[in-house]
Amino acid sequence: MTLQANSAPQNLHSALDIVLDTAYQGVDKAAWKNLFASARQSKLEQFIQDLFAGKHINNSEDRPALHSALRNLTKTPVLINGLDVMPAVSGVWHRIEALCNKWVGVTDVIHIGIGGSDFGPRLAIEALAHVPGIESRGMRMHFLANIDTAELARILARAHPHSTRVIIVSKSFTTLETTMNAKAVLAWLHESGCTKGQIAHALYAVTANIPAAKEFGVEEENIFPFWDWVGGRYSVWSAVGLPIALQYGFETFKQFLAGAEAMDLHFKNAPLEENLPVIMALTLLYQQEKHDIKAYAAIPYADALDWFPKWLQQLDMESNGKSVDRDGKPVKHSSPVVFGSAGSNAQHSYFQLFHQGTEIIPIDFIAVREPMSDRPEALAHHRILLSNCLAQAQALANGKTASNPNDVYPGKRPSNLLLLPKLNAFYLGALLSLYENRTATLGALWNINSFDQPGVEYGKVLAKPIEKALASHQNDIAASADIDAVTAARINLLNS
């Protein structure tokens, strides 16, 4: 038995000339019955339409989650509190705009930023770069996220100071790596003989904290705005998002958004039967269900999409990685581990536990038709790419027999296909949107909460007593209600 269906069509899902293919998840037309009634049972089709009329579903924060205004290109009115939140969107968009015309002569930009600050951008930044003809303005994009010194060494030694813009992007402006990284940067400015009105000149901030920006240096004139109702992993559309303006125009940037405004209102308007993202985290749930799956990942064969995975590690894992739900109760299920990296070369790397090792791992398999670059070998390559792909799934699912249990392929390991036309800007706004938009739907199937992230606070609390007693040189801290003996020995140990 593999796991192909009686009739390959019902499989075949599509929207904007996206083609998902289900038909390696081995859901017959029961089963699908049985999902959307459950998903119906769930309130899916209230909870989407209550995401997107600004209803304050976001409820440990009390507020909504509106990022989808950020890319309401047709301007339709969204209200929050009776408010209309789109000219204040649209002002970003004209400020956003006006600065791509005027920036001249700018070698390098440093965007320091980190989570959702950063994934989001440098994804983009990095798959746009592989269009071919993109036209590029020619300045170098850096991205500075880590703590570590040695990603800050690395990019000053490349930019060149009296060219460089400096972008701070933090929602709350007081991210430690992001104010420590900025404050580095500045001073690399200063030694480098850069005057203070010079360094005025090349700072800017997006901050949803616009007085915490000012206090820190920057004029008010070089500060975007962004608000509360828009998490920092779906902040890419926002002035998060300006480096993939500046870098590849502000119309590149419009087409990214317009991807995404599409798909959000395929994600509002398709009944459930015909709705990618609801689709998609149906056949998720239902190998949770039948499984127990603890991991799934996401395979883009497109190097483009390298970074692909790790943008929706954190997307899924910070949205649904909870064991309680919205009532504070315990839940059966929530986001598995995400993984993944490029096909072909994620094949030459852990395939091996896909196809023979002893937990059944979902994968989306994600591919292009046209091949990301006009080199004269392109087309060629493209069709080995492609059908390494497609030989990928169908042996995950059908298996392999053999009398040497070693050459044994269990198969009934379930994948999606999903097929975009091309990669551009259009369909890179198209796939993260529906990605979100899963996310979304996986976590009203959970009756979780999708939009906060209280999990990720606590380490950072206990960092602080941690790095004063580092900063102490002593090696004879001990135990207290901050440090645990393990953490003051290894203190210790540090500090010896």
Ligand code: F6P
The other form holds:
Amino acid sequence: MTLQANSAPQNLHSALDIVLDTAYQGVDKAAWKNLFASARQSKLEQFIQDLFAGKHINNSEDRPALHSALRNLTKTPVLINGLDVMPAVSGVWHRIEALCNKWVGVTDVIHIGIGGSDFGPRLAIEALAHVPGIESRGMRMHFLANIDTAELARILARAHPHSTRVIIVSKSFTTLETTMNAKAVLAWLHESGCTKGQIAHALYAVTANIPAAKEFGVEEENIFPFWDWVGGRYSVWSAVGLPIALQYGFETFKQFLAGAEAMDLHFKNAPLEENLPVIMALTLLYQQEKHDIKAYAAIPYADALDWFPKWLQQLDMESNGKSVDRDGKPVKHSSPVVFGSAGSNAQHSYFQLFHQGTEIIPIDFIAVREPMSDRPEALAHHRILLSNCLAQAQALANGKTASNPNDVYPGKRPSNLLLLPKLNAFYLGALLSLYENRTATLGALWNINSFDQPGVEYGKVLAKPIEKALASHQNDIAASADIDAVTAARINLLNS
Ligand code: F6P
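May I ask for the structure of the form predicted in complex with this ligand now, the form predicted alone having been displayed?
Time for the whole complex; same chain goes first.
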């Protein structure tokens, strides 16, 4: 039996003109019934309502996960401890709009942030750059994340200090990479002859820790707040997404929010059987149960979405890469590894393994109906891009027999097709919201808290004594409580 579809309507689902085709998942009617029944048994519907109602579903940190409020353009009241947060949220929208109108003559923006304070805006700036007809202010948007000075040096070599604006983006405002990079950029402005007043004028912050930003030297009127009920990896909808508004205009930013809001409303209101984020989550659970898959891939057949898999990696793996459930009990399953990159490039890299490797890797093929450029070749190229996308899914599902074992394609390799009508700010917002809600659904079904990330802390703590040992330049560091023998030897190697 193959996974070949009979294109039965039950495989096709749509919301906001986005079509999800699950035909190559090989899930039959009875299996779908069981999947929805077990989702109901896990109280998924209640979880979705609790998520939007601001219940403290981030139980370890005892707070809600209300990133949906940041894209609630209709301003339906969202209560936290009885207080509507929408006036504060829309206050930030007004400030973003005012800033867009204020920035004239700015040539360069250096956005300093890492992880969730980086991926979302970086993805959006890249993805929207070639939308036919999009208006762009043409500023050079530089994203500075890594503590490695290569990125810093590259940016500073290109930026014009006297017409540069700097935005420090950090929910906690304690992230070492971000604060050190910010200090380096300020030093560069100073060395380049900018006065104290000019530097203060150029410096902005986006943070949930306003005292720390002030302490760092950012003027209060240049600080855009967001709140502890927004997880870092869910924060692009806040002022973290400022670059989108600054580069493409506030209306485009609003369109981005509108797409996300529309997908939220679909997620919140559609029955499970028609609910795109839920169906996508269930296809993954099905393959995990059936094949014990360890990885899945997201392959956007759109160069503009090349950053999407990187954004998704943090979303999925930081949210659901956990071994214990909400109650501290071991889980049977959690997030598989997720990876990907733009097709068709990816075909010329790791698709060999997809077709003939021993691992079964489910794939989300993401395609866009309309080409992403108005070049005369666009339609012809786009047809080839789409035919490659469809062909890969078909080859993976059906396989191919051959007398030479080397030429056999085993087939039965599952995939989804997610088809966007076009790629603009609205559909980009909808796509990210779809995946955010899918991640939350998976967490709910695994009974994992998708909104904390305790696993990222330990390495940060251990780095401190190691950094101190490296700074000592000694090559006779002995193992200690903080530094084991292997690491002590490595420090000594670096110090010698
Ligand atoms: O170390 C992981 C992390 O805390 C992510 O969750 C977060 O997106 C990133 O670091 C950056 O954090 P911040 O926005 O507080 O600087």
